[in-house]
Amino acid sequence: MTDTKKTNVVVVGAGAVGAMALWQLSKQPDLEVVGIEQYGRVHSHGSYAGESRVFRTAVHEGGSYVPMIQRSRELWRTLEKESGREIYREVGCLSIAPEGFPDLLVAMRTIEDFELPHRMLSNEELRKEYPQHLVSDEDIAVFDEQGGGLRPEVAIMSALELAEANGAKLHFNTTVLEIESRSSGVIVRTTQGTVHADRVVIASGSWSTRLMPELQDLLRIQVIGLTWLLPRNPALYAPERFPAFLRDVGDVHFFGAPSFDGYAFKACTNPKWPVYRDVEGVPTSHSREELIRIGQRAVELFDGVSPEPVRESVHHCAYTPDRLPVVDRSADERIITVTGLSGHGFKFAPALGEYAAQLAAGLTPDIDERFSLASRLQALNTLGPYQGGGH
């Protein structure tokens, strides 16, 4: 990239939210759109990577998220139609926990309030229909009929290709060094030159604090570990027979997805990693002890699996204290920020990208007021320590 003329919108980051924002913005024929990504086109460094993500409408985060998840579901289907690729496998999602478990109660209340399609499974029904799960006598389940598994890398590739086909100019392997708002617009300085834009969308995930120092106190980088297990009979863990799942046993939380590769299924639980101020400190793999512990625990929860994970990867995400995201624009309305997805943002990525695109186009979408930066900073002052986890 050499120094360019002024453009309408620059999107910094081409990951989950950035790719979706680029896709939406590129549909507006009167806008010139530029995307800048520090890595290549679809990579393994971002929070979205890892083959699959759990999608659920009976969200444990509460009913205020349901309209956003329903809109995201519509947009996932639209992305599939426009790209011709399968992204969203609607195989359902099982939430398994002892009766009365708090997250399960929230999900059940959400289902009731929004009349979401679902099934309640007793302990006996759960054991009969999904014998892959080794459950205790206290366990019950909610089957979210519209839940399932998302293919994140396929989704990002599809959104970026559609954005380019619509005229967006994308620049990869280009790091943004500085963003400066002026009366004449926003100056975006990169390792490959400078762009002058009317508005800028910052969708740089765990790297957001490097571009916006005011987020330093708000955000923490938490580690998310992913592991895949090999069953003796992979057919039992195929999407047609094994839904996406969340499992809670005491203080242990597992989440995962069916076998999309034909031989292993995803089953993850996070070690007790510390939180970080910057991505640079995040570990790049599980320790041997961590993998042994995860495998041993998995054998207690899933039937016919080898205790040795056959694949593993380590990722990260920017968290806020109460796990609500930041979706806001600056006082001069030139810089839009979407960050702090807190480990559960990918399922909402299309709606968040749409919010960002609407804000960048000068519109005022109906966004939860709690997502404002001012609200997030207030939460920082009133809430306790950061909590781990995510899926």
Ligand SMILES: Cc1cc2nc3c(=O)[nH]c(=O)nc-3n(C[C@H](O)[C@H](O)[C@H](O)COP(=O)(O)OP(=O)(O)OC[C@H]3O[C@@H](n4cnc5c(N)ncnc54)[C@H](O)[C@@H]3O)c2cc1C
Contents of the next structure:
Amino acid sequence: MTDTKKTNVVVVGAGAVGAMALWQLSKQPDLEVVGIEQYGRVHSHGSYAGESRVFRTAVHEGGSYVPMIQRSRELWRTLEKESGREIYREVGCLSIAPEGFPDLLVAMRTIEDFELPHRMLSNEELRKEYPQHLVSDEDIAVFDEQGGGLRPEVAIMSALELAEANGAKLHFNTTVLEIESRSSGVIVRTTQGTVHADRVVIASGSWSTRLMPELQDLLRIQVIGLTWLLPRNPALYAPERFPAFLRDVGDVHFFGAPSFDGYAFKACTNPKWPVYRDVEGVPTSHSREELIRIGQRAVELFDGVSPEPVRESVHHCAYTPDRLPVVDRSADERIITVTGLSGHGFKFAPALGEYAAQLAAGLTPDIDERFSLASRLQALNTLGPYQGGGH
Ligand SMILES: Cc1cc2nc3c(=O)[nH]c(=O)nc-3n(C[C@H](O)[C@H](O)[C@H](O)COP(=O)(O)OP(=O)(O)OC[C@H]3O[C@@H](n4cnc5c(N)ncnc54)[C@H](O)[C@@H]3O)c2cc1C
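May I ask for the structure of the form predicted in complex with the named molecule now, the form predicted on its own having been displayed?
Below is the whole assembly, all chains and molecules, this chain first.
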């Protein structure tokens, strides 16, 4: 006799990973899929918020990320096709730094190992082709041709709509308070009642330690601020002329994206904010002094910009010490956890969402074993302090 009962999978959090997992899970006809999000549909509190995210294939983190990023690139294109929306502007990504800068060397090694489409720009070429960047004589650049800018809010809205169209049930303004695994299934207690599930995907980002105290030693909440600057000639900073970028000048790291709104472009560098254990108490805006400093720095690095950031916002993200994510399934195979995207994980959220969906469906995808919780906790003993940065 065939058992026709569908497996019920609950996804906690409809942010970057949760939305992508819901989209993938909803494609599997033998699953009943439920998403639970503490805020509304596509909100401003998640680590994904803030108009754009840098996408790079020539990653500074080294080659082990490249297959995951290439799979994500395919999935970003699939999401665009299925939703009919533009999500990924492949305008390229410039990494600018003095010749020999360590992150640049890793990016170049990754390019060589994976034969990634790219261009090396000498100081002269950089000045000629991208006069928007005011560079010093030591600076060179690597142009990652498959890099660019992602539209995070549009991506999440699209994935959630597609999941719903495929039959997933989404509950907003509902907080998951507790998850209890029993031999018969998982009990998910929320502010709006209790849900019984066969499997649960925890994709709760910066809030993960609240549901999984075992992550408390591993995850730290780091603050990341965003600022937008007003150029006198916006056309120079339009996506057609101005790629996404990472810039290292001494110990100052800038990252940003072209103007998507038509009047300002994103250029951000982060003050030295403390590291937090919980989102409670994390700053929600820059101070006046911080904005003045960022503006002054920007004027030195970008041509024709006003020193006053015209928009700003402050966000947070859950970090592991070496910035590798956690992707794991509990011993009873009922609870799947994906978290710790460490300030650079939006670009590969579709691949992580796909892993989560495969694990929830009982499959065993080929995942980097360093992402397991046991390996992450073990690494705690050998790793140095938490690194900031990202993108
Ligand atoms: C300012 C900033 C800039 C960044 N820039 C880049 C970049 O350029 N490129 C890049 O690749 N990455 C970048 N990142 C990193 C990337 O955006 C994040 O790593 C990614 O969004 C994290 O995804 P997530 O799904 O883990 O968390 P989120 O996207 O925050 O999603 C978690 C969701 O879970 C919900 N939730 C939490 N707890 C509960 C609960 N108990 N019940 C119900 N719902 C719950 C939250 O409300 C949220 O919606 C940046 C991050 C920040 C903050």
